[in-house]
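This document starts with one chain, in the form predicted on its own, laid out as structure tokens.
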Amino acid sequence: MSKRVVVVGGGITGLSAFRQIRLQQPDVEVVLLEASPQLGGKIRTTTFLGRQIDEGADAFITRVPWAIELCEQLGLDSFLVSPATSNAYVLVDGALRKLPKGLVLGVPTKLLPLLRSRVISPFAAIRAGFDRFLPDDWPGDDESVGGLIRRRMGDQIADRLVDPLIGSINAGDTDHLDAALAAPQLETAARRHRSLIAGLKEQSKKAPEGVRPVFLGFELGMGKLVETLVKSLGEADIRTGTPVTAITKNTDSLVVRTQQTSIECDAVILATPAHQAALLLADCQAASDRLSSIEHASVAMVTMGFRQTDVNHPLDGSGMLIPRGEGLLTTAVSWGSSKWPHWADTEHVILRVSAGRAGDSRALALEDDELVEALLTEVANILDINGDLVEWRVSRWIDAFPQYAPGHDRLIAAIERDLRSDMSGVFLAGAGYKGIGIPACINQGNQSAEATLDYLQTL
């Protein structure tokens, strides 16, 4: 008899898992269930000022291969575009300072550009340079990104460079994010060398030479990837608007329950956020409790359109970061029409303004109009904007950013053991588990498909 697999979740992770099973085992019946009316999850592209503008991620990182490989397999590699600029700014004591050259995830590897930038004090720059001479002081256990940076390079590097950058990617507090998972490049460099700076420089020497940009996207937005991936599946049993209410286990099968029906199957790939997976796996109490312990942060993204003549600060970069210490609601601003030339026209500029991160839920308490007004006031003050908004759009990503606390990998390993013991045939994949970002989620989707097919061979 043919086997049946149910994929719960129609984001990039679930779609990748679905595709991989179909490619490797066409005789396996695969059903995908998505609660919302559309596929794509956190990848969403809609029209703004007559252009296709992303509401979530607008690019993916190329340092890992999985997104590039998927684009090549789907015939999309010729459509990829890179940002026009990599320059960026950080707000320091109310003034914009250009980020210095030589940063790796916010860590300075060149001290002269750091001194010239005036992002940190001369004393803090000298303190950062001590990293080259300090003895190895690794505490010998999991540590946070902030803990690693503070002990090697001091507080100002952590607060004004690393936390604004890595914190904005994760919507988190780097003092509470696992270094090995949130910044593996930094953690690896620190483990292999006494000096973090020396370790990062050696990594750069070993990096393969090439001209590939750090980030890539699409002129029609990241939704192009989802649209093409779904089309590649052809006739497929994909059901949107179908929330799953529970996953239970019978003697010989798993049962996926929805509001309309129940589906018996041999395996389930659960490609949902951890807090949703916890609710669906209530029958596996141990796994559910552990999943519930994974904290999540919420972010609001306000896309703003202005007349070009009303913005007096030159938008000569990709955007600006706002450290926590500035006390603003705004956490980051992407200068979208400078970063992506295809967003630009002769009349308007487009900014994407972010608010909300771990420990700061002020944006959640504001209605859309209030949120736009508050962020507009802050951004207009920083960039010297005199005119009114031409158009605006609010995108809210509630509990969308998992927070990898130190020891997160051990927690996930324990959850997987619980499932093997009490709910065999259920596999987890997605941003809540083994990596955030589009490439990591594609990889987890593929890996969960491989694990599922291996499991089916045992039945």
Ligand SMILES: Cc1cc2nc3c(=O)[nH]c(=O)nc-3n(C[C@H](O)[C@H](O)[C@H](O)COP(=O)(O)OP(=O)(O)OC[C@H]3O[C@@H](n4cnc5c(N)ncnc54)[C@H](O)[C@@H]3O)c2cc1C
Contents of the next structure:
Amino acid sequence: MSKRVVVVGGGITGLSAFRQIRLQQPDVEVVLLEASPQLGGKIRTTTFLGRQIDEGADAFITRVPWAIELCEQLGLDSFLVSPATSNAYVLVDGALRKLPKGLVLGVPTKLLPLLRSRVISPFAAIRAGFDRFLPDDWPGDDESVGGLIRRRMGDQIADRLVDPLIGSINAGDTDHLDAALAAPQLETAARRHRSLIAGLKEQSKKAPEGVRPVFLGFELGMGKLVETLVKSLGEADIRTGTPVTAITKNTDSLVVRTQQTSIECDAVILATPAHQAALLLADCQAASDRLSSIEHASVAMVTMGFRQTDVNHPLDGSGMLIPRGEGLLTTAVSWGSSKWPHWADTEHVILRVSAGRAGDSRALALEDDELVEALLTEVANILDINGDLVEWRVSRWIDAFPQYAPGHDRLIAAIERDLRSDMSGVFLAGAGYKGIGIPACINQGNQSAEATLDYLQTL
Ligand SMILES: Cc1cc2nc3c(=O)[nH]c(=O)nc-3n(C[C@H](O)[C@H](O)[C@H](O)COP(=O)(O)OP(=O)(O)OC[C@H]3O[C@@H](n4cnc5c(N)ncnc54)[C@H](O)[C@@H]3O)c2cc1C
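Having seen the form predicted on its own, the form predicted together with the ligand:
Everything in the complex follows now, all chains and molecules, and the chain you saw is the first one.
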């Protein structure tokens, strides 16, 4: 008898899982159920000022192989583009300062450029240099990113460089994010070496010569990846607009319930956000409770279009970061038309303005008009913009960023144990668990497919 697998969630994780099962075991019946009318989840490309612009993820990192491998397999290499510039700025006491050369995830590895940048005070730069001489004070596992940086390099490096950068990737507070998961490069360097700077320098010597840019995106937006992946599946049982309401277990099968129907199957890949998985697994109380304990942060992204002549700043970089201490609603601004050459034209400038992060939901409480007004005032003030918006769009990403608190990996291992004992055949994958970036999600989709196929062998 042919086996049936249900994939719940049609983001990049669920789609990767679906594809992998199809590739490896075409005789296994796979059904994908997606709540919303479209596929892609947090990958969403729409038209803005006549261009294809991402409302969510706009690039992926190439230091890990999974996204680039998928692009190669889908024949998408020729559509990939890299950001035009790697320069970026940070706001310090209301003034924009260029980020110094030699940063690794916000950690300075060269002290002279750091001093010259005026991002931190001379005293704080000297404090950062203590890292070279301080004794090994690694406190063991479960350290936060903020904890690590504060003990090795002091508070200003943590508050003005590392938190704005790593915090903006995760919409998180780095004092509460697990160093090993949110910044593995820093954690490994700090664990293996007495000095964080020395550890990072050694890592960079070992890193293979960069043949590829560190980040890549698509000229037609990240939606191109989803669209091509879905096309590659050919005829496939993919049902959009079909929210799953519960997953239960019978004696020898699993049942996936939607508002309209129930599907009996042998295995389920649950590729929804963790807070949704918690609701669907109410029948497995232990796993559900642990899943609910994963916190999520919300972000509002406002895409703004201006006439080029109204913007007096040269926008000579990919964007700017706003540390918490500046007290603004804005957390970061991507200077989209400078970062992505295909967004640029001679008339307009496009900015993507982010607001909201863990511990700061002020922006999310505002109505769209109020939000746009408030962010416009802040951004216009910093970038010396004196014209009206030509076009704007608000994208709200509610509970979109899982927060990997220290010990998150043990929590996930415990949830997987709960499922093996009370709900065998259910596999979790996606941003809530083992990496939030697109490559990590693709990898989790693939891995969950492998685990599912291994499980089917045991039946
Ligand atoms: C604003 C923003 C910017 C980002 N920028 C980047 C970036 O530049 N680079 C990068 O690598 N990463 C970025 N990320 C992170 C990355 O986009 C996501 O972590 C990743 O796309 C998540 O994929 P996923 O498939 O695990 O989850 P999702 O994309 O959330 O997909 C889950 C799917 O499950 C569906 N679902 C939920 N509940 C149910 C249900 N009950 N029944 C059926 N379906 C259900 C949802 O509708 C959704 O489609 C960004 C994220 C955001 C929000």
